[in-house]
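In the form predicted alone, a lone chain appears below as structure tokens.
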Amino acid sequence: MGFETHQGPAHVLDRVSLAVQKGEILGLVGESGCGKSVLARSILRLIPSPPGVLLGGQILFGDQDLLKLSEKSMRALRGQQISMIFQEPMTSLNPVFTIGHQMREVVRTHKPMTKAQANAFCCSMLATVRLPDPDNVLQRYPHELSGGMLQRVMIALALACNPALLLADEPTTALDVTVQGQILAILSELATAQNLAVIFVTHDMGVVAQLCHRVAVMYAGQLVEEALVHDLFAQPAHPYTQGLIASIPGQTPGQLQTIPGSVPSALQPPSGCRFHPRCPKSTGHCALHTPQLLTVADQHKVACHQAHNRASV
């Protein structure tokens, strides 16, 4: 996936390959600008074209390649089989319609229900995400609810049609710690109860440790590491992953750790390993040759020349 800009083409996603199973929560982590949200939106084909440009590959959902479906088929699939929770709950709902109006519209688009039936169903969904007094919530407008309440409404909307895959794009970023914990608990319980596959996009490694079963680390549009969550935190193999974990407050004693530099532009990414200008372990080989995502241990893959050398010893 890329974008046409006035400065030239920007390749935002490069050779990204991921799989997620039913009942599994896959964490997708990395700094802002690494392509996480673009990847999530690309699965539902929500990137407008132009400026978005599909450069090839496949997006397989079961035995369907989503890139080959018509727009009509995609509209039928969105919300019913694949749902998404967007990053900002305050801007994801229409401010001029009540919560009930917007929820009923989604439900009745995919389910043959009367207005009364849809209203009762929406109440049950709000109760599922632990919103008190759901009848009253349905009559409220978005600006009358707090950020945590709005995010629960968004989760209820996303799960209303019992999808097989849920894309959660940083759904707890704008919430305080207490509400964040409640939202994560709800997502974890519903994923298990409904055998739901979840791709959880975040830059918060603490949330990943709490919620996810497996983790994929993105940097500058590429996957650099993928592992089970306990393996990733116990033995991070890529220097970028090591830097992210070291940056968690309280993870290391003394001064808060940071990764020097910033994510490179997608217009002119560095040659070789894209992390090498910021990497404390880089060599001349790293600047010339692009590492492949290879298996270094059971269910543990990494794209790093140094990690490959250590694994082969």
Given for the second form:
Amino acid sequence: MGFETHQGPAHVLDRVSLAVQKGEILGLVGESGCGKSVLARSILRLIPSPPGVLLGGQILFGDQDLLKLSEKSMRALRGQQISMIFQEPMTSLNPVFTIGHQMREVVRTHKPMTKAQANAFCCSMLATVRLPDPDNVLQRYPHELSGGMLQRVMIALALACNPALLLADEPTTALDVTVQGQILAILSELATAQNLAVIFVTHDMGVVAQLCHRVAVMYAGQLVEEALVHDLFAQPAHPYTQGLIASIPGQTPGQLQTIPGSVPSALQPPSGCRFHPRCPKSTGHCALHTPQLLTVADQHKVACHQAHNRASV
Amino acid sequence: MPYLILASATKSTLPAWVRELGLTLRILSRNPSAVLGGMIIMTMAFLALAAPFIAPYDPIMLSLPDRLQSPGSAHFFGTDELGRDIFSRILYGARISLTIGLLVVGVAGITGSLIGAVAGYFGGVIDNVIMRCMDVILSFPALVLALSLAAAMGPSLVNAILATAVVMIPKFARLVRGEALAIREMPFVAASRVAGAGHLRIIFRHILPNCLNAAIVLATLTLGDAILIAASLSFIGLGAQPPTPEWGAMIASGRKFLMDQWWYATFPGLFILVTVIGFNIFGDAVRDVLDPRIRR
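Since we've got the form predicted alone here, give me the form predicted together with the partner chain too.
Up next: the whole complex, starting with the chain shown before.
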């Protein structure tokens, strides 16, 4: 996946390969600007073109390649099979219609229902995300609800048609911590109940540890490490992952750990390993050779020369 | 506790949009210029609707013995050169002018908004082609273009309305396009695409309803202009034809007598003035109220 820019093409996603199974929550972590959201959006083909250009690759859903589908069959798939929750619940609903109006519309697009049936269905959906007084909520406009309530509405909407895959693009970033906890609990409960595959995009390692089964770490458009959540936190193999985990606040009181430097531009990524200019362990080798994503332990893949040497693959 | 809002909100059995309309009207009623403008508009609307009951004379019946009477108890605003009562003609003229205004704004508002929404939503080449066409229309002075269009189509009231509407279309197209550019980037549009919505549904469900506020404000402000342009066309003879009691046409025929019978052209002129000012004041107030940044 790349973008045409005024300064030439930018390769925002580069050789990223991910798989997620039913009932599994895959965490996708990385700094701002590393391509997480682009990845989630390109699965649904939401990237406008131009400027988005797809340079190659495939996105398999079941056994169909989403990139080869017509726009019409893609539309049928969106909402029905794959849904998405966005970062800002406050602006994810149309401000000029009531919650009920919008929910009914989505539900009735995909399932033939009378207005009353749709209303009852929406009520029950709101109840499953533990919104109190769903009848009243349906009559409200989005600005009359809080962020946490709106995000619950969005989750209810996303799950209304029993999708197989849910893309959650930082759904809790805009919420405060207590509400975040409630939302995560609801998400994980519903994902288990509906046997849902979830790709959970976030930059919050704490959320990952709490919610996800497996984690993929992205850096500058590339996948640098992929592991089960326990393995990743116990034995992070890539220096970038180690840096991310060390940056979780509260481990060393009174001091915040950071990774020095900032995310490189996608226009001119560094040569070799893209992380080498910021990596504490980089050698001359790293600047010249791009590390491959290799398996170093059971279900644990990493793209780092040092880690490869240690595991001697 | 995030449920506080719900607990304190009064439970209403009214549909949600009725609540919102009520709120808007209440805020409008607190705004002095909205009240003034609204009162002028309502008076005009009342005069227009009740014309057959209020008017003391038939607006088109000739009565040559009474020609060019000065204002008095028999004829409030005097009579014209054919003995018709000017007050009665003005009352019936209000019907014509208000209808013209509403039709022009309706036609221009709907067409212009659709054009603008399509241009803004799709962007790119479509946007460029459409907006350059709009720029061509905008590059002519409104009255001159309306005049040439009306002349080309032939003098009649319907043609004058169409010509005025065409001139007004770019205003709406520009406004709605600008709004559409911003709205199409909103997360709820992406969310709606995720839920499987197509272009048409997004334009009609998301883009246009969110432009409604701005379009209503522009429509109220444009009503005055539309009435003025249509009256100007009638004045030149390209709009309403005799014996239709149209204000612009009345001024035109009264012009010849202005030196000796001042009332003939003055009263229709005053009514045009007051009506246009009423719509402009009201439009300004509506803009203040409907602008969400100032509201609440």
